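Listed next as structure tokens is one chain, alone, in the form predicted on its own.
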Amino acid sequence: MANIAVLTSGGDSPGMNAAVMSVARAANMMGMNLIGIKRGYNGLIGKSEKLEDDIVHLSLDQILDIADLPGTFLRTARCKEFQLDEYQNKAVKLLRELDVQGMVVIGGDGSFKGAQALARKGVPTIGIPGTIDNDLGYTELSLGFDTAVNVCMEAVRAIRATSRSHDRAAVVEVMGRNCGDIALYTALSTGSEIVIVPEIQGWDVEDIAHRLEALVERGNRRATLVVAEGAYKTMAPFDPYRFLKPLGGKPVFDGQPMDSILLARTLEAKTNGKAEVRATVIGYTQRGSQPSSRDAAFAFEAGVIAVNLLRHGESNRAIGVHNGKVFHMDIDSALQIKPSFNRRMYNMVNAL
């Protein structure tokens, strides 16, 4: 195997660059040339006007210093067209023209489905999980998750410090579209009193308000509520506008979806002023930070394993972590494993 390629796809996550660097070092040691595909699968289907805008020949000198950089050196994007057979065939044709004999794909479940398609069409492909949401059920860890939790942990610690100073409660929104792991582990690592996640269908704003009010009555006026960004879509029906409009304040548009600021205003009102509540959205700092030691170490090991698998003729394999050890399994089986939510730890946070 003389030439292999690597791409990063989907949302960027800390550790993607570390994984690319590891792939480059392993390929160099094994006498392989490495091609980088820009902007995920968009580069494979030639969406740019010129080929050199879609691919780059990666020398070891280029790559050695990117491991600790946030973001992704190769850029990333989602590519809906790649779900279609005609575009998959176009990608295979380009790889054949480039004499690429193997692919490493770094991304989440959508990226893995693309890797699966390439493998089925005869391109040996290995997947490395890269998503801060940690929503791939087959692995205990995906690149970027540990970093995202650490970023949120530091932010919540700072917020709790000012909450103590002013006796204010805080609503802190973190990322997590369909998976509440970032919210849960942020709450666990900071001693936050309430966590709200999308896995809990029909969670009730009234219930959250009652729990906050109970905390205040027990002497805790500075509780922290950590909420995953995707949790609002699983909340029980609640019309905050009908409730808030009689209270005055700035006018709002009916139909605006619930968010952290609106949730904070609602909780403040529902507790009859017993709790003063402020909202903070941590946002993209979770994606754009340097990888933690755990993410960087996993990226390094996964990159070496991916190149070794290709060298030994393996394909359609997903690299992951099980019982703390890096392993690999076929992508078909990996994608069938649904993420499991730690309900016990969720109940522990919300019960205290």
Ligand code: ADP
Second form
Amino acid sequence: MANIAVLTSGGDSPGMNAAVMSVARAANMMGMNLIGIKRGYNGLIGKSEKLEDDIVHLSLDQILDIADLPGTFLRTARCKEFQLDEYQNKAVKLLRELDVQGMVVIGGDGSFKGAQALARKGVPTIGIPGTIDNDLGYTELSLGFDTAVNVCMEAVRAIRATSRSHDRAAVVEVMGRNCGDIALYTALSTGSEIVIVPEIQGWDVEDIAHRLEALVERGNRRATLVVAEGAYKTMAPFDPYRFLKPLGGKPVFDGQPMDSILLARTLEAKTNGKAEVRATVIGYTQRGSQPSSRDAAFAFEAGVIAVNLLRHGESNRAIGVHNGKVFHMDIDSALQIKPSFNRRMYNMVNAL
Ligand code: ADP
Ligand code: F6P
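Mind sharing the form predicted together with ligand ADP? What's above is the form predicted on its own.
Every chain and every other molecule in the complex is listed next, the one we just looked at coming first.
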């Protein structure tokens, strides 16, 4: 096998560059050329209309320069068209023209569906999980998750310092799309008092307010509530405008969905001023940070395994972590496994 290609797709995640570096070093060691596909599947379908904007020949020297950086040097994108057979065929044609005999796809479950499609069309393809959300059920860890939790942990520690100084409670919103893992592990690693996640259908704002009030009555006026961004989708119906007094300044339109700032205001009102509550949305710092040692080490191992699998003629394999060890399995079966939320840990955080 003389030429292989690599792409990153979906939301970027810390560790993607480290994985590309590892693929590049392993390919170099095994005498293969490495082609980088730019902007996920966009590059494979020739979206930019200029081949030099879609593909890049990756020299080892160039790759070693970016290995430790967050983000993805290859760029990433969400490419709707790639779900269609017509565009997948276009990608296979390009790969044949470039004489590419194997692909490494780094991304989340959507990206893995694209990898599955390429494998089905005869392009040997290996998937490395890269998403901060940790929403791939077959693996305990996806690249970027550990880093995102570390960023959130540092942020919560800083927020708690100022909350403590003012005897205030804090609502801290973290990412994760429909997965509550970043919220749960941030709460666990900071000893936060309340965690709210999308996996709990019909969670109730009134109940959260009661719990916050009870914490204040027990002498804790600086509780931290970690909220996963996706949690507002599974909240029980609740209309904060029934009792919130209008704020000065910009009017909000009726029926605006709940968000973290509104939740903080609601909790203040619902606890009858017993709790003073401020909100922070941590946002993209979770995705754009330097990879943690755990993510970087997994990226390194996964990259080497991916190239080895291709060299041995394997295809349609997803690399992951099980019981702390890196392993690989069939992508079709991997995608069938639903993410399992750790209820025991969730109950532990919320019980105290
Ligand atoms: P992630 O990979 O992080 O889950 P997305 O869900 O946005 O991110 O998916 C990334 C990309 O994977 C999509 O933009 C699309 O190009 C490709 N993709 C998603 N679903 C499919 C599918 N069913 N078939 C082929 N490609 C897909
Ligand atoms: O999938 C990674 C992620 O950061 C999610 O946590 C978040 O919901 C989403 O991507 C944000 O996407 P965008 O980059 O389009 O804002």
